[in-house]
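We begin with a single chain expressed as structure tokens, specifically the form predicted alone.
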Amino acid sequence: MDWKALVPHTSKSIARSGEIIDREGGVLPGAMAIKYFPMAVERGQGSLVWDADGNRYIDFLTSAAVYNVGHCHPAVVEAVRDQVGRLQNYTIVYFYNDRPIRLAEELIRTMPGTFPKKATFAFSGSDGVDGAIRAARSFTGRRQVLAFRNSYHGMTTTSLSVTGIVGQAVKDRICPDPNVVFLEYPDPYRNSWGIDGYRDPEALTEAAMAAVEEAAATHRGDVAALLIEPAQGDGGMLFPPRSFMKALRELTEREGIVFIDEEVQTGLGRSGRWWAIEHDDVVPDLIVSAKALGGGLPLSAILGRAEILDSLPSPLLAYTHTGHAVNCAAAEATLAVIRAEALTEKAEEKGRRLADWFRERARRYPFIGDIRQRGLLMGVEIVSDRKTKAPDKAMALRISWAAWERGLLLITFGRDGNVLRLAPPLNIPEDLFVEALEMIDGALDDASSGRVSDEILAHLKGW
């Protein structure tokens, strides 16, 4: 990022952040990043972060939906401090430790279904997806995976192979896997069938399921898993019809296909339920969790049917730091905070208010095209024309920049880069929630009134 070119367009002091930006460019490859603003985060507390220049921000990104309980929650910090002072970790590949056992017991309690369950751990959503697919292939003896276009599942070899938002040409060159079939995710707002999925969800389900049924029939006897996000996150926070999820589950049960519910971004209370798939009354075979699980420390989990996880031969779920003691302590504390502070209920209430607020603003701003929300899983689609639904990435970036200028971290995502991503901590205090709404209001006005220069667009990479 050429931060110096952005200096004339911001009232903030960004020199110290700029020094860090320059240093990063000399030692870290660009493939690590999709940069938005010229800021280097230095400190976080609760729903606030500060950059290296001392600028304060309300966090409506939470490091990509990681800090569901806020930054440096005292209970998480204390759990980490206590554990790291006694035992940082010792590999459970060879010996035993109760930390991952305790966490597994807690996670299993959250999962729907009456069947015997187990859990295993790694470090990121990517390797969680890898492990779930390995287990499905081991259990079924099959190879094919049904996945969805515009999905995001990670950057390890297997998870990238099943990620639909990365171009196929790139994947063919880097991680070719002929055993992945991509299908269209039934977006009620915009889909290739031309169906208004809000008015007629059953028609959208029927169209989408026809393609799924065809793929299952083509590869019958060789489909190991169906992998789906219950809300397609980086695709733009898309929620399929509930009837679609039920139909998918019926198909997987009929065909003996492992249903993998990828809840890396959507889980742990953010949707107003422990797991977003609970909104659809569907019980998956496996759930993959990460992001918010570790309370800020790197940790992923696969939980689900014991017989599926037990089907993998040793040591195919073993890593030196599997079930890392400190990370598991942080996760156990995070789950306790979600329960103690009733954060699923708070996500439901604040998410509903936030969606209603945007619906009111949509009367004034015609570029607000669609508002998608369950709990504090939320995306607001920005369009240049409501009738044609033409994506307007430039306007979305202007709004994000204007929000940043006012002290709010709000970025864009989606297959066209035109969706505002709203993911504050579930326990954001009321005063900061109201202040954030005022900042968004100002940002919408700034962007629509031409007060955000087009010159900034060339410097904001974004999705």
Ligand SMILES: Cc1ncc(COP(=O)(O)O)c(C=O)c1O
Contents of the next structure:
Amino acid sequence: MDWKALVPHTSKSIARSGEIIDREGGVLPGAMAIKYFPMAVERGQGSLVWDADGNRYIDFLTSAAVYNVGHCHPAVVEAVRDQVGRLQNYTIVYFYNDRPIRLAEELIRTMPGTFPKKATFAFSGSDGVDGAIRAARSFTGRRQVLAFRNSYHGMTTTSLSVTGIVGQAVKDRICPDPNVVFLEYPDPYRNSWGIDGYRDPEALTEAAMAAVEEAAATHRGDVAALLIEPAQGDGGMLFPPRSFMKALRELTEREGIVFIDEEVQTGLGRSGRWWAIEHDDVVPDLIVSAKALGGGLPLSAILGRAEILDSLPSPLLAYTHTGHAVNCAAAEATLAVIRAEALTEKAEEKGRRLADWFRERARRYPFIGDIRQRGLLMGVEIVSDRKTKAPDKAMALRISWAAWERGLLLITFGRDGNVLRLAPPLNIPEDLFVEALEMIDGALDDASSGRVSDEILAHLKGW
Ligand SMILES: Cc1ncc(COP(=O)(O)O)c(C=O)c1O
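Starting from the form predicted alone, produce the coordinates for the form predicted together with this ligand.
Expanding to the full complex; the earlier chain stays at the top.
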């Protein structure tokens, strides 16, 4: 990032961050990043972070939906300190350790369904998806995976092959996999069938299911898994009709396909329920979790039907650091905080207020095209014309920059990079929540009244 070119456009001091930015370019490959702002994060506490120059920000990104309980929650810090001083980890591949067992017992209790369950652990959403697909293929003896366009599942080889938002040509070169079928995710706002899915969810379900049924029939007897995000996160926070999720469950049951509920971004209270799929009243076979699970430490989990996870031969779920004691301690504390602070309820309440607030602003700003929200899973789509719904990435980036300038971390995502991504900690205090709304108000005004220079846009890579 050419941070020096941005200096004339910001009132902040960014020189110390700038030094770090310059050093990064020399040693870290660009493929590791999709950069937004010229800031190096130095400190985090609760809903706030500070950069290397001492600038303060309210965090509406939470490191990509990681800090559901906020930065450095005292209970998480204490659990990590306690564990790290006794035993960092000893591989459970060869011996035993209580920590991952306690966490598995705790996590299993959160999953709907009365069947016997188990859980397994690794480090990232990507490896969680890989493991779930390995387990589904092992259990069924089949190869094909039904996945969705514009989905994001990760950057390990298998998870990349089922990620829809990355171009097929790149995947064909890097990780060719003939056993993945991509289907259209039924976005109620904008879809290829021209259906208004808010007004007529059943018609949208019918259209989307026709394609799923066809794919299942084409590969009958060879479909191992259906992999779906219950809300498509990086696709722009899309919520499919509930009837679609139910129809998918019926189809997978009928065809003996493993239903993998990919909750890396949506899980652990953010949607107002433990798991976003609970809104759909659907019981999946496997859930993949990561991001918020470790409370800031790298941890993923696959939980679900014991018979599916048990179908993998040893050591196909073994990693040296699997069930890492410190990470599991942090996760156990995180789950306890979600319960003790009633964070699912808080997510529901704050999310509803945030959506209502945006609905009110939509009367003033015609570029607010769609407001999508369940709990604090939220996206606001920015368009240049409400009738044509033409995506306006430039306006979304202007709002994002103006928010940053005012001290709020609010980035964009979505297939067209035009959706504002709102993901604060679930326990954001009221005063910071109100302050953030004021900042968004100012940012909408700055962006719409031409106070954000277009020169800035060339420097924000964005989705
Ligand atoms: C829905 C979803 N799945 C999987 C992943 C991959 O997780 P990780 O980056 O931890 O490997 C992400 C990351 O953004 C995600 O949003």
